[in-house]
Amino acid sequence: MSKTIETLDDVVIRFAGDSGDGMQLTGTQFTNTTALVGNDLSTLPDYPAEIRAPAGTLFGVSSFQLHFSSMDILTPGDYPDVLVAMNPAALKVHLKDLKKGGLILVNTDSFDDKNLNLAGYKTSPLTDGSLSNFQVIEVPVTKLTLNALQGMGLSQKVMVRCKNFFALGLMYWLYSRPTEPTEEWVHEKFGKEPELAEANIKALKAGYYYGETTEAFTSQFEVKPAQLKPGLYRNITGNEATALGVVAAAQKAGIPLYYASYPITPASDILHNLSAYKNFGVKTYQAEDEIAAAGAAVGASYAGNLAVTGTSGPGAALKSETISLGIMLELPLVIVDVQRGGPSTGLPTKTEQSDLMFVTYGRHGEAPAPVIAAATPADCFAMAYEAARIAVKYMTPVYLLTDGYLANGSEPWLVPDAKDLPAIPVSFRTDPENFHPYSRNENNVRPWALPGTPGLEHRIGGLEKANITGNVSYDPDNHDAMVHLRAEKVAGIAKDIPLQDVYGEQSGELLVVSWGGTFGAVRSSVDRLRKKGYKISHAHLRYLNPFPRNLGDVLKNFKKIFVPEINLGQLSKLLKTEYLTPVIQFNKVRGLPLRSTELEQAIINALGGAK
């Protein structure tokens, strides 16, 4: 039958099913194809902490949300337009988020008594009228997948596992996406198992042609390519961008990259990605624990490497003593903290902004360290590069904060030209004349002298060092002097970082101050309110210790300061402590990114209500 094609500006799709249904793979393939089509996009993977939660249960639901558009977008979307529900549990968990009138595509084959009971349904939502506010498309996905794969000689279990590709093919048809990129990926992925490759491609095409032939759909939809800045783009996650950022920094500095870590969600992919760059001289080390990883990284730094260690909150706590050692030794080190829900094991697969106070103050003694934070998945590249630049220039450990949303989320990244990246000069001390391990340059930075360099022998260790000579010293006045020198060095970094910019008017009624992964939601809500006539501005902080040197003046230019965070007010506390300025807090700690719509209402309330 003939079907019309409707053009849409943007769409938010959420794929949801059991943790064994391949929803992350499905969402990733839809994302990669959408990137090739040229849409702007933002993603939000969400999956259980259990390796394999009981099938059909609510806590075993895995989902992948994708927002794609013909315009510039900044968030994965607050509420989906489309929910692909592979079983009753997926429907029950995610129905509350679906927009009224939204489209639900359900796999009716999974709505049997067993799965309905596991999801806590007394009656089937497909027949009891509870879905009357939505467009419901019922598709026997499992049955149609099995029919498409009959005669291939595969077991029923293997054929059933292909049903996610049927759903993917159907969504490709509905939103006018090509299947060829996924077919190429399948051939590469299952090159040694051609029968599995053929089965997945058959299921994909069966879903696509089902959309074309069924009378359930009267329309297809099209989202035209976005008008992005010209250049070479690739779709990238935050962890991929972080890995590429430190590789680029090591190449620019002309020194080897050494990455040591212990597997921890959601930071592990940085190690996985870096292990593929051996041809760039990258060495990766999976340590037996977090403490060993930090110790190995400090040793690699002493030996002249760009040393990086990655972790999440629990691992950052374990590394803290060794980071204090790195501060005492004054050696360059990048610590990537991919924040997750806490405390303790907390919510391992969920996002949070709860480590800011810890990385700022969470070491014994007076041990200041620079702290910077990425704003978007693609921005992880720039900030990883910047963390390396600061660490090497100022001979200090540097914390780079990302989070679970940034790490696993993705967006188009404009690949920079290597020649345009800032220089990272490295100068190892080689001349023994007048060498002292703790002499300092104009930035209070001591020389980087590699072990084994003739005439440059010097001791390192955790005991306090005598100024200039580096000898062990218990002298009270020397300790006071060294504590101040290390603090002044870190504070002096403020002159080497950009001034804080303000989006919108430079003074006025209200300034929204944000940091980390809240950037997209905040900027989206600010843009919408400005279009409605509200006089508000936005300052997003990437440098958190030290703060930009003009931040105090920026804050004084506004009557009200509004600070949204996925914690209980950690940046708010730092701003109040540093600048004695009152702030209006907005804090949600749900393990999910902030929603721009709820932020918008909170800002209106802070201004005294709607106009």
Second form
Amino acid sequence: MSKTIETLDDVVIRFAGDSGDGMQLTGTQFTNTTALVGNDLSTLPDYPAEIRAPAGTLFGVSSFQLHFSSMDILTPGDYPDVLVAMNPAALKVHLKDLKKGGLILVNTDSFDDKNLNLAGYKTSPLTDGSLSNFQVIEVPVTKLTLNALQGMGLSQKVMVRCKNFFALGLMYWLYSRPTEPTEEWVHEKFGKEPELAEANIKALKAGYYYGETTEAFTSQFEVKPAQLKPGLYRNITGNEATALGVVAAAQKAGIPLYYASYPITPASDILHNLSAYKNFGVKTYQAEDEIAAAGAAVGASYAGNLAVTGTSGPGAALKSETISLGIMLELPLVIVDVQRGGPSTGLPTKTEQSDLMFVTYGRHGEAPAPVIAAATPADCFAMAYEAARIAVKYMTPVYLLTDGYLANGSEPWLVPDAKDLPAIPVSFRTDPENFHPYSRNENNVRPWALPGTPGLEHRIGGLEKANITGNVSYDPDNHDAMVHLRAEKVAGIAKDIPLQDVYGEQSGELLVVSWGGTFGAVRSSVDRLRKKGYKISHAHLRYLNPFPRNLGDVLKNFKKIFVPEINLGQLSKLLKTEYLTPVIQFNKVRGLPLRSTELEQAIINALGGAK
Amino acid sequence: MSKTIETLDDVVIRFAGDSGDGMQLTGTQFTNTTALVGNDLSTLPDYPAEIRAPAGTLFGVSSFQLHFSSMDILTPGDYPDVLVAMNPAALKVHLKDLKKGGLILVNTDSFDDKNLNLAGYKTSPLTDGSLSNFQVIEVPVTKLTLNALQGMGLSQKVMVRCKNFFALGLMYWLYSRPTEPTEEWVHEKFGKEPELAEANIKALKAGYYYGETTEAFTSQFEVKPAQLKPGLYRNITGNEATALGVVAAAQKAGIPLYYASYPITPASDILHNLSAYKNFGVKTYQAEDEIAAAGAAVGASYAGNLAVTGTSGPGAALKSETISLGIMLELPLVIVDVQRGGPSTGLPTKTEQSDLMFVTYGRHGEAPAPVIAAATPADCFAMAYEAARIAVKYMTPVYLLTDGYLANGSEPWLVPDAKDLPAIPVSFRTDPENFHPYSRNENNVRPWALPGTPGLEHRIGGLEKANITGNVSYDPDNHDAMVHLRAEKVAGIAKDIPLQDVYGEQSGELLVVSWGGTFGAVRSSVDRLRKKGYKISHAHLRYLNPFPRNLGDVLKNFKKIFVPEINLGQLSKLLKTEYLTPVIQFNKVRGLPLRSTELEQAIINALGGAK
Amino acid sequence: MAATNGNGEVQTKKYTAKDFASDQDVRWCPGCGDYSILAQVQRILPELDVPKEKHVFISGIGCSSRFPYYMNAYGVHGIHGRAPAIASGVKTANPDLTVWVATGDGDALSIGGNHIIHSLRRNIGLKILMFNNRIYGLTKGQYSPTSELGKKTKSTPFGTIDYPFNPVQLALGAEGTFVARSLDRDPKHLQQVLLRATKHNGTAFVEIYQNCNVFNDGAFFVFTEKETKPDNILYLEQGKPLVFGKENDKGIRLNGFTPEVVSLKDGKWSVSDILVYDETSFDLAVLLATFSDRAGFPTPIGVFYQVERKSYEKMMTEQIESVTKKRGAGDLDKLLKSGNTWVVSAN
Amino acid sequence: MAATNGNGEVQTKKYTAKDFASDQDVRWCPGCGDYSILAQVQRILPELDVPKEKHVFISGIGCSSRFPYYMNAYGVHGIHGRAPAIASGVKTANPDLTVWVATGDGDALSIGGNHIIHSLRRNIGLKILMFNNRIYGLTKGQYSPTSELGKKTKSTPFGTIDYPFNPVQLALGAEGTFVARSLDRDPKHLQQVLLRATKHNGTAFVEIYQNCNVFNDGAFFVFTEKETKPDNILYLEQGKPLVFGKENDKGIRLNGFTPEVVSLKDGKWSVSDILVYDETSFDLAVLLATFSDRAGFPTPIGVFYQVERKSYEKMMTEQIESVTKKRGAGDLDKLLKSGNTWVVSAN
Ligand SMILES: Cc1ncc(C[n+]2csc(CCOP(=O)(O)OP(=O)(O)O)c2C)c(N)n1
Ligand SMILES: Cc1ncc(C[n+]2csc(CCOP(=O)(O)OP(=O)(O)O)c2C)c(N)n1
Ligand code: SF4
Ligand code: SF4
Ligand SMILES: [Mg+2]
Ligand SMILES: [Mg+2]
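Taking the form predicted alone as the starting point, write out the structure of the form predicted in complex with another copy of the chain.
Expanding to the full complex; the earlier chain stays at the top.
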């Protein structure tokens, strides 16, 4: 049966099911295939804090959203066009986000009384008319999967587990994607269990053929490849990119990478990724806690490695005292804070931007440290690399802020050639002549003098040090001078970072100023509003301390400064302090990326209403 | 031999000697006696980070400065009138601070080659003319002490140790103070070793008589009692006052005080003081570290005690994660941060004001907590009491900032009657009817429901909680609401704290805005300048978060805002953020109180120069 | 049994396990060993003389640390590793409460190691239940300080290089006064051990082998499954000889100072040659603790060691009482007006 | 002895103790036991085959933690309790260095307890010298986790209520592979123990009784003063019987599993009845560790336990080598371009 193929620019699909239903895997496979067919894309996985909550419950629902397009896109999308709901709970949780008229694919086999009950449905939404605003495609996914796998001699349990591949296959058909990449992946993954591989592939194909055969679908869709810049692409999550960024920095600096960490959501994947790169000489050290991780990183830095320690909010809190030591010792160190919902344990699997003030000011004493932040998943590579560059060049701990959304979200990354990455020159001091541990170069930077170097034996520590000699000093004027000197060293980095660029006109009515993981949402909102004729510009900050040296001038060129953040206004505070400029705040702290509709409305309001 | 008695308004004495010379004791005795004769006074002890550095070295010098007066005074004084130098190192270290023409009393017996050498003197300052700008009184203190104690059968070592009492006696004579209070103290202290008591008293009297007899002094001085407000006074250090403040709060609240802490300079004395108050039901818990101390405090608060945990910078850094839990749990808790020189170990025995940003913002996530600060040693009582009041009333962790100067410095305190202290009403929830752990009263405050109460069994924790029920909630909108709610609760405290008062005219050219331990230095500078005709006013903040609700208006009434701080401008940052007002900063981070001469000059400069 | 509440009033109602189940859905993975531990705790509580409002469950972070939510009692789900610190505050602030700590091998021995050893040393009356699944469950499968050397996990794709702790041995080294081990899949034994723990004054440390069927499935099957259990588990019972095996055909004998596994079948040794367990002997407890690391030896479960030592909170209370007796109850006004005072009179 | 430097070149110069003294004035209180420990370390270093730039001394905070400043070597005066963490980073980053940790009883066992036990467990090649003066010196006299129960200190005017740790026992419980004890006032013994520690691969933990003459004077005099030392100190020597006393007239005998002090004078027992020490026996080590807490028993000094176990840093290096061998040295460009890639061509 041949069907019409409709061409779309842009699709947002959300796969949702039980934690045990394999939705993350399904989403990832769809993403990879979509990348291969050349769409631009952006993803947003969302999973519960529970490992595997009891089947069928609302809090056990796991989802994966994917936005793909034949055009440049920047966000995983606010509202899905398509919802794949593997059970009633998934439908219940996600229905409210679906676009009006959107497509719902449900696995009818899971809509039994027990599951409806667990999801809190009094009547079945499939029959009570509550879905009448949507296009509902009812598919007995489980039954069809079982049918497809009949006779292979597999247990019922194993066969049922393959049902996500059936759904995946069906979606592949619907959006005209090839099944081969996933088939290859299955072969690789289940190489040692060939029946499992075969079963999954059979389910996949059964789903695909079901689409082709059944009358449920009248048309198939197609999303043409995007006009991406030519080159080699790779779909990458923020955590993968961060890991690659620090490996690349170490390789280019010619020193070993040392990653000390303690597992914590959503930062653990950086550790997982790096622990696989042993043949790059990467040392990963899973410490007993975050304090020990920070301590080991300080020690490794002292011994001449590129030391990095990654964590999330609660862990970053524990590291503060040790980072303060790193600041006194003036040793290079990268601290990655993958921000999540706070305070306390908060919403550990959700995203937030609420550690900006904390990493800027969260140490006792005057303890300045540079702070930079990644804008997109792929940008984590560039900014991790940049954090390392600054740390090594300025002999200082540097904070890199990413967040739960960037960490787990993915996008296509135009992979750079290793040889084109900027150099990270490292020169260890070896000459004993006139050596002083706290002598300084033109950037106020002291030498990196490694234990093991003959003739440079010296002692450093957390007590205030005499300028130049580095000896302990209780001298009041020396302390005053050193406090100022440390502050100036960090402030001086401003001359070594890019000027702030502005998207859109360089002056005007309103400038949207954002930072970190909200880049995509903000930029696409700005874009849409600009297309509608609103004269607004956008400055996205990747350098938070120090700010780019032209930022003050940039702000002055606009009548209104609009600052959207997933916190209560932390960048707002910094801008107000630094530039004494009023700002209009937009703060939604929902553990989720900003929603462009809300954001756009707020900008329009700031402009004085719709035009 | 009768001598003239000259009357002075004001004297600053600095006792300086080796760490082993007992200068802190000497200073304290002089202080207590001075308090008894009715002078106003202010003290500044200064001792090295080393316990007892080798005798005679520069870094081993310990000093105690005392300012006493027949008038109201607010600081220990910048520059001493009198320096008692027990050895060459003490002279070397402190001479530069002495007023021109000031009096130096030296123990000539210690000016031997070895000690001169250790102090870095090439030639003896007593003979090389370098002291010609001063009045030098040379006294062979050691020898005279030995003479006085001859025949008591004491060892040489013991006798030499008494020499500080000789010096003390001599100063008592010089400033016409009675020796009896110290004699009484000696009897009490050395009750079990009568020969030691006798020896010290003999040395004391020998010093006194030496003054009377010798020709070295042509006149004696007298400082008349100050016109203090009538009442019962007590000389008190900041740490003593803090300890009393929380004991008083617990007693008035009718709940036990629980103090969990880990020793750290300069906060340890709070623990020492409180550990003696067992008959007030005070529980002191010396934890294994600051994290455990904070944890135990949270636990004790949960169980219904008035929980307090005190520390200094590095320890406060370690507590952050646990305080963040306290904020999520909404439990009352007082965190005392006795600030010292940072970053890292910094200058552990010196004072600083550099934890303000840190306690305000030093927690991951949006984790708001009230911050208040004591202005003088005695004010530590009032502010510790106030911290407890706010904590209990608003079910929130509260930071109380004091500092090394306040902690160890002392002043006369007009002791309040216990019955006049404001009430601290505590009502534990007991009624199971309609009980919800996160229901709220008119101040957005949840109930304090203690384990052990029948029918209120409930669970709380660090994960985001549903409003009212307190159940774990991952709901995005609930999180947004709770983040805002927690912030509003703390902001709302503004209506429950005093309006900001202004010293001097309520509007004008320049307002000096200070906070914390600089009160004395700033107020006296302002006073002096006002006397000289400068039209300036002073607002000293004791409430830092939230600010007093009229502060914005107060600032608006002045053309210039001048903010002196012992940090790089932390209050300045907060004022700029909050009120978008430019400020003129004055920042000296020397580990010492601000010097009024520098401060006054800076204010004059800010006003556009001397008039 | 009639329970009395804290006020000494007799409570007529006898609890059942159900009374201790909270209204919250239990959110562990289906099949997780945590369910059994929860069930056994709920089952033994009715046998105690403690009203339910006097039970407080404090936890850190981890799958295991969700425990308090499921108990109908008071509870605090704290922060990672700090449960013993929080619990120490609760217990010393109000010794009248029965304070439990629910923790995992990572929570207790990795980030929380210091608090655990200090609670043990201080002997604060906490009942510490350490769910040892030899993995970080909640963060999805990194190795823990009890994971076997060489284990491949998310964070160690080429195998760990950390030698693990032996929790019982560590607890003994840290002056534990009650140290025991049990298993999620031996409900009766677990109940007995838990009951013993509740009777102990001072810190009771109970290691519970717990199956994480998602990230470390089967870690303890050799000790829990019918087939292998008898030859690999050694029940410790006070005053009883250390006999084990499917047919009780093996025993532990001391050869001088060295323990050995001997057969009771071949006639060479009989039960009378077998070491009789004495849980009051520290030396014996340490020796037995090492069995789980010794090839060829069965893994002991039960109470390794129990000794009476005055609890911290008891000494705290006594000290306050004795000082108060000596000095009289504190008078705030007097305290404020103590020290070096003087009067300035109006003039 | 000719020392080679790290590059294998022979260094002709033989060090003396003086070469290891830095130019900084030593700032401990006159009479402090720390001076002797410093002197002994400086004295033994020339006997090692290690050039001075390869020595790194890491410390925390405390009087004892000032140690690195006084050594003419590399050093970091870290933060309170974290020296083992920092040192672990140094040693694993560069295993070629000889990494020392100088720490106190508070630094190591109070705030730093977790790092200490984890270093021991991991067996990272650190030489940990724990100066035990049973007090917080630097903060002027609060009790520490090794202070005796009931001790009156600044923070416990009515006596402590904390039961102390036994550091040797704790280190053994934490899987220590080299655990020893010595005394500031027995320079020769201290030197021997330090030398043994330097020879050990893996974590060497040395508790050193140290007199704080300002805040806890005489805490160990019974073990160090001529009069009392012989009857109160038991020297542990591999393969030697455990004999002690002024005239070597007493010994330790095992009565079954129970140790007892017996007289060798009254004819009932002779040296041949006395327990011969074996530092490779964990069980024996634990038994001996408890002596310092047993009334009537002498306090053992020397090496309690030494066992060879591959060090953490060695396994780390080997793992990197073996993976590199298998996969080839990492190629950055290939790594960046790995994974799920596709090419977008210009159109
Ligand atoms: C300060 C901090 N660091 C890290 C984490 C992340 N984290 C949560 S639970 C956990 C380990 C859990 O392991 P375990 O204690 O064994 O509990 P299980 O889940 O296995 O029951 C980690 C690393 C955290 N929540 N807080
Ligand atoms: C985080 C932190 N907490 C507390 C302190 C204060 N402090 C410094 S040293 C010390 C204890 C020292 O005792 P110990 O380790 O036994 O060393 P000793 O001085 O006796 O040699 C304490 C509590 C600190 N510097 N940092
Ligand atoms: S991850 Fe493991 S320990 Fe956690 S709930 Fe699931 S099965 Fe249990
Ligand atoms: S206080 Fe004690 S440990 Fe510290 S230097 Fe002085 S004597 Fe030594
Ligand atoms: Mg676990
Ligand atoms: Mg000590």
